[in-house]
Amino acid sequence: MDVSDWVDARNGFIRGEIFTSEEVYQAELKNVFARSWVFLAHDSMLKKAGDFIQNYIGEDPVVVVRQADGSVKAWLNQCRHRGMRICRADRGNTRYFMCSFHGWVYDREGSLVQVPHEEEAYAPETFDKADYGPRQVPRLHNYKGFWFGNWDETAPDFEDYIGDFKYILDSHIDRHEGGLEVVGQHRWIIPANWKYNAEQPSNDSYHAETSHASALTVLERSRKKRREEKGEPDNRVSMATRAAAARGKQFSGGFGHGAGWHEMPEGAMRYQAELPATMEWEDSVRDKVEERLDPYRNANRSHANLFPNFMMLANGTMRVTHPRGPNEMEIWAWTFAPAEAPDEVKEEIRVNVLRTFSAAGMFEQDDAENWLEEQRIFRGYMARQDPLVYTMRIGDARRGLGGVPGIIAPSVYADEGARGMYHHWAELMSGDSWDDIARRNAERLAQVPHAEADNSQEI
């Protein structure tokens, strides 16, 4: 599909029908959902044999499945009968599966074991069970404990995939050795299109100050007050501050994935409001994240999207956004915190999140506020004939930039995630192959000035 009268990502110009086409989203659901690789499990979800979790890859429902030599098994989660969704639990343990409309039964590996009144019902020369198993999810990749499937073969290697976004994506999930555990999970519609929650985390730190004032008000306040109470040292960065405060950066990878993120001062950390726990923990174990990472990663946290629809925040949210139709979004999320750390920290987290990031939280809240704004204005002609404007630090970015690989932008201000994710949009609805895909994106990254040969960006 043609989306270059809708995407100009180059100059930074997106239209509002990309938001709002039937036309649009069904070619969304083949050429870039069909074709991503997507998240679908943690480990800690699939703990033994017969463990299995739902999930999905755009529309199609798929089940997660440990199986009993370990490994995982993901398949379409529909009966090869009627269509119907052979497993309804979201999750549980079982050793088979029967779809709920005519009794057909599936083994964990996605086999088609019994056929109610088979003898009867089939002739056995044209009726063979090992042919009607529902389709296998072809790629899987576990990366450090998070399961990933592909449903293209042809699509590159995980690790390929990913590239420069390793970088991010271990700050988020290796930052301690024994590893993440799910705390919580929510769920909640958005009627709303999905891409604006991935856009907003590979980009947009631009709206925190002016969506989230109240939010920030309210959690500064607390800061203050328990400062004053315990009479603490001052040596954390409260969101507020880091919010009105442009110093930072912005990241963009090769296939759409993007970061940004607020630069503490030398020697401050991040402040987590009204959690005393986590923060004397962290302190405790700084030195070790620090050596695991490095002392930069550890202080300044990114939000960030890996494409198409895998996000995460510093505070441990973690969420896929299913697409529902060019106007409603999914929003599936679960709560991580790491595994090592005491019950108490991880009750801590457990609860920010649900008070700031969860369907009631306060800067969800405000989020999807926005969100629902825009898709109602979209409705109009005449709001989908002028392009938005997408152009923040264009042509300021460096590959590179103060010892971060990816194609870094200067300020955390900027519009480069958003650039890069809508490049990749248009060249996978495109239809073209991987191969091509691959290749025109390293021509294009090989055009972005390395930091080292530029020297006109202050870091």
The other form holds:
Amino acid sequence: MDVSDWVDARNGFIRGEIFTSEEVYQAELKNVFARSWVFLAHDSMLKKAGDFIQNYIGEDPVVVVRQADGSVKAWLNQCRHRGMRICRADRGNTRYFMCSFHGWVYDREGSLVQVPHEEEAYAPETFDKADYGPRQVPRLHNYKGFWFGNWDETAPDFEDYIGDFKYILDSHIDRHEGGLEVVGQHRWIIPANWKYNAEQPSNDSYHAETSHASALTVLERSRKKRREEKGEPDNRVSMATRAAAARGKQFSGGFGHGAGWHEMPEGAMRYQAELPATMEWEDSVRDKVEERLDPYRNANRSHANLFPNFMMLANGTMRVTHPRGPNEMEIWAWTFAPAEAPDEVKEEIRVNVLRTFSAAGMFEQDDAENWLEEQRIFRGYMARQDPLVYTMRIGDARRGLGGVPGIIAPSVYADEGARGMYHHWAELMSGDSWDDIARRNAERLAQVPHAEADNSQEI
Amino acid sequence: MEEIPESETEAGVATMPITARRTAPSVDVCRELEQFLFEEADLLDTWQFDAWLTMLADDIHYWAPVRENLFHRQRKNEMAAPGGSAHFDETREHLAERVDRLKTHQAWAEEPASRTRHLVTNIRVFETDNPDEFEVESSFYVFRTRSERDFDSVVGKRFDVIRRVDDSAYGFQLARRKIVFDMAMLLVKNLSLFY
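Alternative state: the form predicted together with its partner chain, after the form predicted alone:
Entire complex below, previous chain first.
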């Protein structure tokens, strides 16, 4: 699909049509979701043989199952017989899955193993059960405990796909030797296009000060009170203080990945939760994390999106945003805590996320408010005519600025993450081959000046 | 008397029939507790949140576990256990923080404010070992409209412990509330208010 009337990401030109058009949406399911690496499960959700969860790639339901040999398989949750959903539980443990329409039975691998009345109903010379397993997700990759799937055999390997985003992803999921584990989950719907919840973590620290004014105000008040009562050190930089400063960077990766972070002053930390046990524990393991990652990434991380729809926040939020038509998204959010953290730290993280970034979360609610109003406005004809303003810090990004890989804007207030995301989105939407897209991607990255050639942009 | 079998219909929130285990207090006490819940509903619908906070005991636990769609044989785990996934898991301090946020008038999901109606029904009151504490179960339907044409509904059941506190403003205080929403996936854009 040619989307050039609506998107010219290099120049920060994007029109509302891409958020509302049914035609665009159908093309997204085919050209974006069926060709991209999408988050499916985490090892801690599939601990033993037969453990499964349901997830989605776009609108396509997928069952992800731990096999007897410890491997994982994922298959389209659709009976080949009449297209019925095979598994209708969110998660569980089982040896077999039976379609509740006509009783076709599949094993954990997704092989069809039993068909009622097979001998009488189907001629043995033309019917072989081996031909009728559900469609397998042909590409699966486990990256440090996180399982991703891709329908497209021609897509780049996962590690090539994430490219420079590995630096960002590791800063969220590879801080601690024991990895992460799930401590909470939330699912809800927002009547707005899925791309808002991809763009914002890719790009938008800019909204926080205004959109989240109420939460920043009350949490800062509580933090001050706690500090006075419990004598916490006051050298810690709070969320509210960070939001008020433009100091930071924004990351844009090759295939639409984006991230941004406020940069902490020398010696200060960005904690997973600004709560006593968590801060104390993170201080105690700081040396280990700095050795595992580096001091810069120990102190600085905030929001990120692995294109198309895997979002992560420093507080342990990781979510996949499923598209549900142009006008609705379904948020599947998990809370992750370091597996090796003490129980009281995990508890603080669990409660902190549900109080801030769930459907009842004090931050989350106000994001939904923006997105659903945008969605409503774009129903208008005139509202879709003028390009939106994605021009912040255009032309200022440099490769490798500040030693950070990727295309790095010199401020947390920039639109580099969104421009990169929509550029890649348009590339995929074109329907061109992955080979062509990957070649053009490499050419585009090569054109961005390297920071060493021009350090004048450092703030 | 014939023994009444334990129900397994409402997984995770099944309670034994009233005659099988619990006794109701006097009609007068039931009336008082009903009035307390209706008063609470009115305070929430009229945005008198500071007054609502005085209805809460200092040690309140306000909790709404997440539920999931599970196979029948695993359905005893449908509701998240304490310490697991929850929509609310609040102390009094936490709830006061949420109230303070609404009072900034910059909590944009509630500015302009929703208009709600808390309908509270199916109230059942039971005695406990503590003569001043009662277990009170109630169903609720919260209908919300907002702005030009927003509307949604949140329906569920509450399992409360309500404590008689003679010198409190409303005669009782809410000491514990477990909220069970009738949705697994929440089909609303947020849970911005109280249930």
